[in-house]
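Here's a solo chain for you in structure tokens, the form predicted on its own.
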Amino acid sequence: MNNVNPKPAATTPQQPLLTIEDLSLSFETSQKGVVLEALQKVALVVNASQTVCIVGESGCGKSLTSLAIMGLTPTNALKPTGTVWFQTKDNKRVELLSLPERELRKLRGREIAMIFQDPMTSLNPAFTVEFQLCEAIQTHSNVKLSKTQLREKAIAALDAVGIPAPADRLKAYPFQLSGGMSQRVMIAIALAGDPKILIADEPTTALDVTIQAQILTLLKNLQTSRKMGLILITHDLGVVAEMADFVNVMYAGQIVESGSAADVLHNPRHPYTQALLNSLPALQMTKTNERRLESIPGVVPHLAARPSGCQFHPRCLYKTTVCVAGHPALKAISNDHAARCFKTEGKL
């Protein structure tokens, strides 16, 4: 296979931070009476100290299932079906689906924070990095802070992230920031409320590697340190080697398999999972392990164009007409490890 090797997995507590069971999500369109599923029965358990990976190609529902723990789904989007159990501060637990509005956004930020894709365009280029964080520290805050007390928390939020002078970069704005500076002000900002689970969407998107490296270091060590669950949302199967305790690789809007790294990564048992470790090269070359890389034929399908069946069927190498036709189940290997595919059935 590949030189990937996962470190060993967490010991967790018994009590999950967040359950989601059959969680799915549809799209209105200009048609009447069609929607479009684009997410189907998506089940994940995160606790606290874990960094669950979700990998996948663009489009197959990674960044959609985390905005909609988040319920920011977007207007054309149907409300979500399905349960997301959430464990609060308070140790309460509270179902996010069912939660008003306002009740949701008590918990967004102060429980439940999210770094998104892209942190040049997620800071807001007309106010200071002060502002912007001093704004998220207020917010979180369940007492009315002073300037003064405000200013103290912002420079040290952003000397918890590694930003050398943060008394100097409060009053920087966005695009005085190098990429890698602004990933680490949204990490500042995010942790501003200090929640229990911090969902990460592709957080090295556009950095170079060194930059890469440092962010996710960054982030093993706040969630160590803090005790966070950290839901870890990317494309990099060596991102998942390095940070993950369990992973979950979605294809098409579904899980289709799940496990400790150590299980997915050295015991692949669905067919795109193997494929996507495939395409990666070997951290060695020699003679003896020489191959060609190997690329994964045809591309996501459309919400508009999804397969019958299987839904990875057209682009895999096993497929029979039992995959055209049939829907295979999630179903356990072993103690945590599923796949979602006719060929670990025993049924091609």
Contents of the next structure:
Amino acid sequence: MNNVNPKPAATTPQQPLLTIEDLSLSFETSQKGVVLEALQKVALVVNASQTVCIVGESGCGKSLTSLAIMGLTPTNALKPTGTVWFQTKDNKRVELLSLPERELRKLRGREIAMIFQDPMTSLNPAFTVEFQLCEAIQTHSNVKLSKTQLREKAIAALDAVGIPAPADRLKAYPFQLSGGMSQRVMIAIALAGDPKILIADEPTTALDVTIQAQILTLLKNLQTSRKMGLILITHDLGVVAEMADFVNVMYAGQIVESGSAADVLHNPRHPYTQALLNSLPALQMTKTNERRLESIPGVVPHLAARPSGCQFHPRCLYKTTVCVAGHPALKAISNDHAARCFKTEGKL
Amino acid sequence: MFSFVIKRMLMILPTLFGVSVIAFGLIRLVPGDPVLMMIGERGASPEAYAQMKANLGLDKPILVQYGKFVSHAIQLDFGTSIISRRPVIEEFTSRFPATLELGLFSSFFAILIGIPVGILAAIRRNTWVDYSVMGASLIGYSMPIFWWGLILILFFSIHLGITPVSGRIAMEYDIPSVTGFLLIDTWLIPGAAFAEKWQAFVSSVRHLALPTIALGTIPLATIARMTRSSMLEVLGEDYIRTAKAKGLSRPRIVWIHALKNALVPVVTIIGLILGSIVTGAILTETLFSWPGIGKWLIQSVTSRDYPVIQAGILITSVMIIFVNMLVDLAYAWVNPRMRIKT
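Same protein, different state: after the form predicted on its own, show the form predicted in complex with the partner chain.
Full complex below, order starting with the chain above.
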């Protein structure tokens, strides 16, 4: 990666939108002085128009990473450490973790927006779609908009996320909407501030399979037309194959493998990634087929009971004595493909 | 919303029927002969007895009696008080504004302080603010009205001497009744100068202060605790995270997004509390010699003034039913699920 003739930073137009380095996050416990490390030196980069997936089982720290970017970590968490550099719309580079809450709030929704796993509980049940959408539009508008202006913009926003008869939907309360419809409203709200990055935290997990595909297509289209960076958090490798440009596989608070979608999906170099891929059912699978659907034995270790050495070794098929004792580093395999495994060099 | 209001109003009818049966049955359930009891201990001649029985309408079949009772009650005719010999409704209307004034002020006191204090405790969770609010409300909640009222009198009236011990207004004022609310009527004294009106107003406020606190403390503590726990629950909901992710300000999240949801259980509690204020008013009025219906009802019970007791049961029940309906309507406002079919 050593550029022979590096351009000066000011003139490079293609700086990443978001650069996370060494992001760590711990939780305080009831025991004094004992902290549990939920994120360990997470690093990832998001460029404009790029879809970056974060993959892993529940409890791996995928959502925490995204909440740390937003400055919305749970109240019982300690302040995250590391750096999160972000390129704002007016081309300023800001470090999000050290930004005061007041400044950070201005970025939320306007620069970085987020949608969540369960759209049915993520919309406020006591207010209409119109209230919640117009509120977002007004918050991110520099001028005071009239009621009719807000309404027009709201209808346009609902139309843009593919909601039929948007004018009628405005009066609806969230409990009158289906899950897919709610997620579309959530997307409309998230995009009201025209953000540069959209974080989608398992946006389709709570939805029917057919609706999932619709929502993913919608996200893809919106991303392309708006040149947004998209951070897609998922545990579904099918979604990754469909959407990702770049993939980060997380396990127990660490990134264990990262690389382009093609590299990670077709040439997985970490046993965990491989195991995830093997536990993906394929339509062609039959009884006589050579491959059985596998599952990964065991569960993600609890925060308070993280194993020694490589975090994955208790569940790993390839573990050796070195895995129990030493901590593997994220080692580069090729240009942007890296894996955290002692056996990375050898063939898995 | 409109059809919900109509539906809710129709639901009042069966309750009213039940209440009327109880009020009607009461006089017939007392041990002994009501006629004898009304004539007096010493008894009377058979003619006088029959006369009294006819006067009370007790010689007719029970259904006819009930029908008469209901038709009179609808016309607000509750008969004549045995003690004062004046129509019950007249006695009632002259006393009711005092109770209403006390009840309203205690409710405002409890709601307007309880909800903000509960929210404050919730957003300052596990700080000294939270601990002191919760501690104070626990004490307030456990305080019996009669005892708490006495403590208030001892401290503010006897020790500090800043509030009067009893009554609605100082003796020297004779306020003509227009609305029945002294806080308003003091401003309507005909031909009085501003200074005089102001003094009369201040006097009525000082008289109202202690009874309001005595009656409002338990509701205040209940509302504060309920608001706090409901608010804490709501602040952990997904949609609050959404509101934060939208870039909304903290006050807007707390006072608009969280509060409307947190109010759902609080409104239910307020409905129950408003009912208890009516019973609490009876104690408070006795304690502070407040000339309202509570004190009047206590007197009528001790002197077995049946027409008054009947009217009291009927009217206070109707009031509570009505208040509950208002609470249900407020509930439908904060909780759209109540009024909209999915």
